[in-house]
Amino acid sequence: MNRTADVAALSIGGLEISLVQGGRPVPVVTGVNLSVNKKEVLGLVGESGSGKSLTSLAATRLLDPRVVRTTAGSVKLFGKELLTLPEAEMRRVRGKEIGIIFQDPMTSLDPAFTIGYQLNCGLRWHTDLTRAAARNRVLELLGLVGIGDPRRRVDQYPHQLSGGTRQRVMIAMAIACEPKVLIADEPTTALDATTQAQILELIASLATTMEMATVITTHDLGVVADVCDRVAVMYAGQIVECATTDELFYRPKHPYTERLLQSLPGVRAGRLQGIPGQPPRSGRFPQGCRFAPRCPYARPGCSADDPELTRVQTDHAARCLREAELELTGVGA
């Protein structure tokens, strides 16, 4: 029996992340449990400051320990623990086994070097390709991500490319060594709606053809509706709901998810429904349910007890004390 097939490509368990303030840790992400399987696309959604990017960076050990630290939990790549891996070995994992697409390609790409040189560096570090073979691979990658005229583009600098093309270069860098897991940290930030859709479709297509497990973080539920198999919703450093995309969009089980859906254009007639108030500041989370101060369904007990993330149906979990009694509105209702 092949047990490898039963192991999640990327598994995060009990993850806790703290800011270092005044010499003491201040929790900002608590008890995050996530998993993503081969060829699956998982959307990690939440408002700015919810902990999405911190979770992604913690999974790749890219947090600056002087400012923010992973204080508890586990991150496993096909069962191999990454948090305790020596840094020299972790450098071999990044880029080769886990590909990363960062938010802003203009700050992630080095303006002093051509895109061909930057793509070549990763290939030469992680593989034994010759210089000529690496350049051919670079040209192949540029074509694979939809960049026209690769032989001309390969010698261009980042400032000579449009925002969408720069993001395609970042995708090419992330998949250059055919990683098992791809993490895309808000890959469509500052792009127009048409380019956003093209980039997301490209990532989803590559996840299928290259059989990668993929995590896409974003603040917008709408951008993952067509490309993600499952969605996990984060609020104030916690996962508050996780389900298949259709289940979450049509039958939400957490009030925060319902409010996010109601804020999407075209979901309901009339004015868009915003979420009153502001998310709590990191380290100053309210007692009990962290969404209670903004929740239209909150009762006194919600501020007393901290709910657990509880399975409510097959492949659907929610963190809400009133889940069983609430009838929340999804898309199309």
The other form holds:
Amino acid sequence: MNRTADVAALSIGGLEISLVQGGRPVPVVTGVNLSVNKKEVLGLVGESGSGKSLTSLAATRLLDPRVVRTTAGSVKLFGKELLTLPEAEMRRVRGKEIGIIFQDPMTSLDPAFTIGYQLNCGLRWHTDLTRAAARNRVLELLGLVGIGDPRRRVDQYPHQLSGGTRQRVMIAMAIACEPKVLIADEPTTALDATTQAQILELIASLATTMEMATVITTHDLGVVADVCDRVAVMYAGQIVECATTDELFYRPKHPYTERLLQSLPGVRAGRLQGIPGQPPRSGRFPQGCRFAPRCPYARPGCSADDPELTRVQTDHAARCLREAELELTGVGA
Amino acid sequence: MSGISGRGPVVALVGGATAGRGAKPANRFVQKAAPLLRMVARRVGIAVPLLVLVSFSVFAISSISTADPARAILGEGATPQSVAQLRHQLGLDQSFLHRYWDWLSGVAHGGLGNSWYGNIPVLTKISQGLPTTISLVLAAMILTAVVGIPLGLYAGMRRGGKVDTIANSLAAIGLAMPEFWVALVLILLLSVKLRVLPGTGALTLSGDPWQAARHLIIPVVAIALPQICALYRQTRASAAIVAQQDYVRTARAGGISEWSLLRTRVAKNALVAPVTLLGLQLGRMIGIAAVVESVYGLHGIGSIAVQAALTSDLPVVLGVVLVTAAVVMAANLLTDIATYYLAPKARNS
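Having seen the form predicted alone, could you give me the form predicted together with the partner chain?
Below: every chain and molecule of the assembly, starting with the one above.
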């Protein structure tokens, strides 16, 4: 079982996701390459509609095939291709090998069942624990995610819990079968600021102690700075920059990343700076560099050629034609 | 009355549970079930005045009717003296409220009075018709639920699929056909043309059960068909909404199979509205049973009620109405208990 040493826990290659509603499929995510190793936390950052959630959910094949479909690429779990796996085997991957935390804990828990029942579901499905052992495991899990008085909570329904506690329950469900990969899709977006920090801390500490490979999608760079080892920035269905967190924050190599950092409160004195213009609508991407229409450094050539995601350093890649000539500002500069 | 007195012990039980001995399993159960017990007690308490109100309405409507029951019983050629004598015998010469009070105190002592024809106790008459109607309506209810609910859940989960498309068309056709017409077509087709099932004819439940069942098939299908279609559509709509919820995706993310998902999560979440509809359908089915019983010549309380109404046999009409109203109320209570179980969020309101 030494395969974990050299093979990435989760690797996504050449991923293309298309909207299929009515007529021809329209690609909304193109050429995404990502890999996450054991014990590593990867942040997938982007605006709404940038394709970050689609990318993370494609790995679990939970997208509704009547609306969105993965049209090209591969998703490998320790070298095992998931996209062509029969559905029955894929079910053994979900929950068992890949745990998923969803964005909105208010709607992601079933209102008709106790949290104990919902936690128990995955255990019953994936393990051969006895009823009593599963119950103990559920109580243990609730304690693990920091829920006080598990014995009382276990028989409660989601509507009896606060938002933060519900998200803790979601986390407990995701880690119940000790998955090797954890995908958290905007885990803190629906929570208030103080709860956000606690939930992030919890995810990060679980990722370390359980040695999981973790992907967190978010639109909040603060989240990334707090817990991620590496960051991939997505814009208009592409990864535009990928680097270790420090690299990305201090030495951004893509104008979009720079603009994002500049729009963080507290980074610069004075008024907050936004990015002028609107991101392109899904599937209607401009020619050449997709950020060019909004880029302060754009040249006529930028809209002609498709930039590749090129390695600029070890563990730092950017998708910009002018990357070599630009001096971009990071935080603290 | 039994409802009001039944309230005492329930409240006492609840009080005992909240008094702090919640650690014992039995008490914990009572504590958990307390809102349910309170609801049941409240509903049973309301049922009694409600039944009084229903009977009063029927009494009032029949008393303002211009038809004179005594003349109807004796026939057109009766002398005024004999009519007056019968009116006195039946108590029709007394005031409306006096008569109603007499009837009500009779009910309080466990009797529904006697039929004005042949002096047969109303309870006996009803108990003669009840088995037929119960088998008819119960079988139709079960058929409706067994076909409508699973089909609706499946179609709703897979909207636009084969089952969904076919079932939708069939449901539209089924809803467009009135019950009495369906009944006649079924008789023509199955018993007159194909001769596979008996058409009309009295049903004897005491005889060969297979023969009795064969007699019931056509009327049960006639009653159930439109209800199946309505229940199917309601269930499908609810299941389609549930299938799109985030928590269904969460369950899938845990590795649940589609079959388990449908059977547990989708079913429990989607069944609140269909169960409520099914409760309402019971009342409607009892009403339709009266028509269908007449078409098939079955001797149920529906046909008894129709006959009693046509002959101004007030005690029988009142008895049937009272029994039917009680059954409908019981069905509503069962619906509420089911909702209590299905929708935990609605429990404390």
